[in-house]
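Here we start with a single chain on its own, the form predicted alone, put down as structure tokens.
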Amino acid sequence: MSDNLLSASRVITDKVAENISRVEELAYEIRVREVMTSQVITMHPNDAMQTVLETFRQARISGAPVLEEGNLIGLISIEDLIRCLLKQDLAAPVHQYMTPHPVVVKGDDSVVEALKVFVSKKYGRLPVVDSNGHLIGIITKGDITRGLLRALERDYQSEEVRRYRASHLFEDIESERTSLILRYNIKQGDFEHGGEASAKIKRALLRLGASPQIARRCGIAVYEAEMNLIIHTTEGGVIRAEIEPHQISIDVYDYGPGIRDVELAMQPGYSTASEKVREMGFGAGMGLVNIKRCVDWMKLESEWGKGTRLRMKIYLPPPHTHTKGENSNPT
């Protein structure tokens, strides 16, 4: 994780947010108490530095909080011990070499807050306190690394379980007809959310075990239909996708204004999009053409002044077989 990301002054733009890795995301999600060492060895300010040397050697640690009557008053580290050894001063009390008023983090802080301190202060360890300032643990960069690796492993295992369960969704269900229906309302002129329905359907297909090629074909077809609802309708419309073991059926409909000439609308480059929409980069007249390329069956019905209905089907191969043209463009 880069120091730049952890800079408190850095502005996380939408573009940067798109590229944030799962590790960086976890650093914001995981709390310090989840990765800290809670069994903490502590020292007293009047302990001799000789005691610190023996404690560090036996426990194989490189630092310890210093407590007096239960209150955190300092931190003694291996660096402090080295300074003491150079002076041959092992009889000195801990309070002469400790760092008083140490920087602390709270157990409920996100791990990224601890990382910011590590980066800015160059410390090797930080005491962890509760909301009342009482010591509850200690954290090192190694603790954070191990915590993030455990979280990534849990992520991976959870995703594998989700994928397995989803891909076997239909196998244990006995019925004459089994299907999963996804339904989305699309608003006219809502370019900000354009493509969300198609992305959700594509993601669902991948989790259900569909091949990437099938998911891409369906995603493109639904995206083009979704944008047509946003661009050409008066009130938007509805996208309904029914996923069955043998096919994907997509039904897209609206209530106006309809298409005057369906045959003409199917011609490449024909569009009734406004100039404003064209300036935005939409309405090139290739939507229906692209849909036809991506699906196995398509039927477009429209009545001017009433509305339009577009039905599509993509046929799925039996389990454990490849789709026709898996490595080529859909036709």
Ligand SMILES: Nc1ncnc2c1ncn2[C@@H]1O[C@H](COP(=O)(O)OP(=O)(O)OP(=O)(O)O)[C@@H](O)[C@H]1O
Contents of the next structure:
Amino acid sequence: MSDNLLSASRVITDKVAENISRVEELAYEIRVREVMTSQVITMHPNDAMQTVLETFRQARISGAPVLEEGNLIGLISIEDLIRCLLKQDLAAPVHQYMTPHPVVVKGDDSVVEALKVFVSKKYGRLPVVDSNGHLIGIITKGDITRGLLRALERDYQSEEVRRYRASHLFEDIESERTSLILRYNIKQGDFEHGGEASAKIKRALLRLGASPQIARRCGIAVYEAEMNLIIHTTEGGVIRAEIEPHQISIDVYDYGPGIRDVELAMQPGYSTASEKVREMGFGAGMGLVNIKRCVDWMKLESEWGKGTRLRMKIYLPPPHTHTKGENSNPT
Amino acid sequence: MRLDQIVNALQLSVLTHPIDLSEVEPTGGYASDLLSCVMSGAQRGNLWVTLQSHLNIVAVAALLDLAAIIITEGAQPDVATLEKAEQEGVILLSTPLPTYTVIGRLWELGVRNPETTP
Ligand SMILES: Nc1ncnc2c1ncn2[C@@H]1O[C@H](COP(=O)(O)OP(=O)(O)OP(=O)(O)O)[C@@H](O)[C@H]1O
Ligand SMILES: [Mg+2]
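Form predicted in complex with this ligand structure, per the form predicted alone context:
First the chain shown before, then all remaining chains and molecules of the complex.
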């Protein structure tokens, strides 16, 4: 929960992205009330901070609205609690430490409204009110992510419409740090799932409105890196892709065995793949060469005995130069 | 040329179900058993001719949006591969013929790659 507070500039945190399984994409037009948590634990202004501490710990929450006679008068968060702990002032009442007049969102607002607040104000959660200003729920970035994903899984038909909407999401949230982070753990020897992470990243890009050419280049590059983790590492590794409006950055790392001679590994045709793996058609020694061709920038670093890190970037054209024709052209 | 016509002409077995083959029109072809060559060389909508029949060919075809995979020399994909192909919407075809013959027939039928054909 508390990592929501730390990475306030991110729409989707690493932690959340890690839990994303089949569908990892953003959507638009969902109402706050559809994704919020409606069973809210609330505090009273006269409750002692000690009670807040116990409540937070027990309910595993990091913030709660403060109500007085049914009216929302403040928000008490884990940061407030920490301030109080530092002063060893747990007997103090909630109203001394709470943030009064908290920023709220309406249940009927689009989740984009809530996202905008999260991005600009760095809050971890927002109380949700109805049109009369009464508290009806609470919303965190995690709620939004999960809600969006659920909704996207629900309907697959209006793909085009949704793609259009999703592609505008980044434009609507005005922040230089808006990004979507996808993260996958890849296991050594797991040929059965080989290519799944790259397929998911490619799909996410298409749904975010990237051109098919960009999605394809990215898919190929990540696929080669993914297979290298499966084939050449001792325990597998991690693929982390960050999609921002202007670029896609991919970081692939593992903890062994490393590459003895990176320059040699980059040579077309160089491969240490085993006979068995070659029989499956891997080991042409072309993977890294393919990656180089597909990305705008790459850096392969490795230390023998330690591990390997491959970083790649694909730059995206600014959204307004995207033409319709570009989107529908095959490669 | 449409995929159903190609299947008839070469008497290919269709290993996967749902998709209507007459809706698919391959943009050309590519042949290799080395996956990263396919990753680098095959174009979107291509037919891919290979004697590989394991699970990972499906991932490659899906990622590249290939029209179909023709598995040659009678190689048989296992159940997991077939299931994965159905899931991903990848069409699997098979033939006892060797790759060389299949490519020759496809070429005769006019399935060529526009950019490499003189
Ligand atoms: N993550 C990694 N850890 C250890 N060694 C690696 C890693 N990635 C690549 N290598 C080394 O670099 C070599 C070249 O990699 P590259 O992907 O170009 O070819 P390949 O995987 O051998 O064959 P292909 O990708 O054509 O199937 C590998 O054979 C391996 O020795
Ligand atoms: Mg490789």
